[in-house]
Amino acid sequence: MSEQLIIQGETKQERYEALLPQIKAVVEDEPDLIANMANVAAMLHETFGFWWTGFYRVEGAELVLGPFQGPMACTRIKKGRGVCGTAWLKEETQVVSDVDKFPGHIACSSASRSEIVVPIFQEGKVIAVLDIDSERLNTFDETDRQNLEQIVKMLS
């Protein structure tokens, strides 16, 4: 896809509105599940300046990392660790608005502040999650879990 990536609207939900039909298309016709988590990490990470924006993939006992913008990452991170590993435990998504409250936060970047993890399901089963950090505290709401569960869905 060589078009420019054009997201108009000036709130949170007008950018996903824009954004949802255009991940759409990008994912709707390529199998590879790497290659649309690198394009939807990286249409997410334009669109809202995030400051990482990736995925980690379930292998075996631990999240590995995958595709994702941003600075270096943490490679690996065990089930139910930190908020990775807690959004793959509990099976769902996980907003949270200071990680240093969050218990057994894994500081990967110490600028990150704030974070959403969603979970990625295949066949009933977390396979992969979408790891989101800000460096500012309270960045995600509700908006964000609805359309980054949106997102999700177009990947399984």
Given for the second form:
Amino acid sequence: MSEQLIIQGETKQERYEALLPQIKAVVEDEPDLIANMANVAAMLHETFGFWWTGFYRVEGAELVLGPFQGPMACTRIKKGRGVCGTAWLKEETQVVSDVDKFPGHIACSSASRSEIVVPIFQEGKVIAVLDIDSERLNTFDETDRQNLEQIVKMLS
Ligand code: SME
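Alternate state requested, the form predicted in complex with methionine sulfoxide (SME) (shown: the form predicted on its own):
What follows is the entire complex, opening with the chain shown before.
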């Protein structure tokens, strides 16, 4: 596998299309989930220049901070709390165009303005979430949801 990430594309969809096979190549022969989360966070972060890109893992009744790229973040989040805890509780992706309008949003960083959180399933249960934050409003849409849901499937 090449260790250099080369992503070209005019549109967001084109860049996801270039990124997906490269993520697949990196994770498919590596069984360690933490190692794969670390590379996926780095590849997404580098490709799109998000503010914060990372994972929280389910540990008992809480989400615990996992591999990420960006500024330091909250370590533990309870089920149902914030955008991450809501994605876990509802077992569905949360696309938040303005975090100030999301009741209970946890402001790890005051710079974060919009967010997407995608749950990761193993044997029908949420085992982790992918959380991406942007310092601009309205960053995430259906294109991100569909592609990120495909990307996290490669981790389970
Ligand atoms: N804002 C998130 C917390 C995690 S950080 O943004 C990295 C939330 O409300 O779940």
